[in-house]
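In the form predicted alone, a lone chain appears below as structure tokens.
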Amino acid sequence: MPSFAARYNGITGSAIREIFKIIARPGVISFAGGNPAAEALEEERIADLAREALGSDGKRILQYGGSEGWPPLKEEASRFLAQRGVDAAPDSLLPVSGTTQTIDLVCKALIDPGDTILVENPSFLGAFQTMRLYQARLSPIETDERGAIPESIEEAILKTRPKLVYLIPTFQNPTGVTLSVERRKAIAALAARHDIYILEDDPYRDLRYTGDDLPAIRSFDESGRVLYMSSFSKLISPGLRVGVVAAPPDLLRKMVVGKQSTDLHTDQLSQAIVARYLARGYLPDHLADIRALYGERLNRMLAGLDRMGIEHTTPEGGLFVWCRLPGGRDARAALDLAIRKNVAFVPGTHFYCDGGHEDTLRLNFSNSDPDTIDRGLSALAEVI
């Protein structure tokens, strides 16, 4: 029997995707994924935009496209990012099939087997899987209630000489913590001082329910070393699989070449739909609606956790709350018991590149209405 490639050694797949097999069962309350609420998915509006796009430019949309992306989307995405304080001309942007593809393309362009990537501890487990498939060594940087600690990053840079630093600065996945402005400035300066790329993953920024917006790390970048990635999955539709990344020209070209051997180009109909959605000005009102919806759900979950006496973060936005179980309880064992009560979550150990921390877990609130959140937390209270 032929052997598999060495890059798959130790790769078992996403823990979240495995849990998805469980939550597909009828009646299961899922705090596991990062799904938008069903009420937030505008199927009729998307259908209308698809018909309009095909009716006006169907031949071009249905034909092969350029790997560099659908030009109208790049124009609209450039304006969208400018509203966030990210100066990115259309020709500096690459539309991607979700931000996970950005991580893949950056690793394809930069990472050789054995190279080091610095990651927050904890951080997004989907990014870990992609990085490990390129046989990268993941080295943790420490975080606190204000996000990644710059001194920890610099210490790790000097010790490991990494190729890349991966950060989720706003409503971080899995903790919900937001990186302070002072630290954003310091990290941009670190990138310049050590001539190292920072991959800024910022898909949750617009899902803010309280507090003030903060400038992106890239807005402080004077060295061209901060790559900025954004996604329309949480804002418009995850099924469309459309995101964008801003990168310097030399790296962007390598990523385009890498994309040609992956999917040739991001789905053109999806790009055209998102471009029209942005051009029509639908996003601001939609964001207002989903912020109100998710903000209520976050508050309901936080109140329930407080009643339970569970230690947790208090995010100002995003999709996740991070918890620590009392008495060092193992969240994986708790999950087995919770599933019997038709409730699912993700044990926190999967979000640590070096494992451990078995008493932590991540809860999602966006995909459950307030009454369902109450019922799910009541079941969890019985478990723990």
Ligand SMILES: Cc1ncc(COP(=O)(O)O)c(C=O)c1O
Given for the second form:
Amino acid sequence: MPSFAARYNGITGSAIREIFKIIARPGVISFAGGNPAAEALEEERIADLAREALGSDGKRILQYGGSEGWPPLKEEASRFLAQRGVDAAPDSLLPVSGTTQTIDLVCKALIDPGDTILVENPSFLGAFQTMRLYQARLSPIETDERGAIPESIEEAILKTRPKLVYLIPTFQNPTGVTLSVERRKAIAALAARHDIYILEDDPYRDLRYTGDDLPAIRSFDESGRVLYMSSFSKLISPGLRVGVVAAPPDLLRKMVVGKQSTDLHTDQLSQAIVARYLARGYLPDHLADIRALYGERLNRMLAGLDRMGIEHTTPEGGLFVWCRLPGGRDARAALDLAIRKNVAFVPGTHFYCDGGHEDTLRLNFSNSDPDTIDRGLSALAEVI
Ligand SMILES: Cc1ncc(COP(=O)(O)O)c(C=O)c1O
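Take the protein just shown as the form predicted alone and give its structure as the form predicted together with this ligand.
Next comes the full complex, this chain leading.
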């Protein structure tokens, strides 16, 4: 039998995707995944925008388009980022089929087998899978309650000579922790000092329920080495698959070439819908609605975890709370038992590039209403 490419060795697919099969069963309370709430998905508004877009630009939308992206989306995304302190002209942006594709295109452009990528530990396991498919070596950097520690990054840069540092600075997946401003500045300075790319993955920034917004690492970047990744998945719809990345021109060009052989271009109807959504000014009110919805759910989850005496992070936004089970219990065994009680979550070990930490787990709160959160946590309390 012909063998599969070596790049697939040891890669079995995302643990979350397997858990998705379980949560698709009726009646399962899902604290797994990172899905927006069903109430946050505006199918009628999106249908109207799709109809309008096809009505005025139909022939262009339905035709092949440029890999560089739908121009009106680039204009709107540039304004969207500017309001968030990220200065990126439309030409410096590449619309992508979700941020997942940004990670893929960056790896395609930069990573040779055996190259090192520094990652927070724990970090987003979807990113790990992509990086591993490019046969990158993942090397952990230390983190604490204020996020990635710059001294640990610098030490790792000197030791491993990485191509890339991958960071989720705001309401991190999986921990919910936010990187402090001082560290953001220090990390931007590291990129300049060591001439190294920083991949700033920031899909949760707008999902803040308490506290003040923080400037992006990219806003302190003077070296042009910080790539800023944004996504409309958690803000408008993950199914539309639209994100953008701001990157320096030489790397952006390589990513465009890489995209030509991946999907040629991001779905133009989706790009046109998101462009119109932003141009109409729908986002601020929608964000206010989902912040209220998710903020209440987060508070309910934190209160429940406190009642249970479970050690947890206290995020100011995002979609996840990170927990540690008492007495070093194994979260994978707890998941097996929880599933029998129709509750699912993701064991934390999957988020560590070097495994271990079996007593940790990630809980999502956006996808369950407050009473369901209480019921799910009661079932978990029995399991634990
Ligand atoms: C940190 C992080 N980056 C990227 C993604 C993927 O987002 P997208 O839907 O834009 O591909 C996720 C999704 O959960 C995420 O948590």
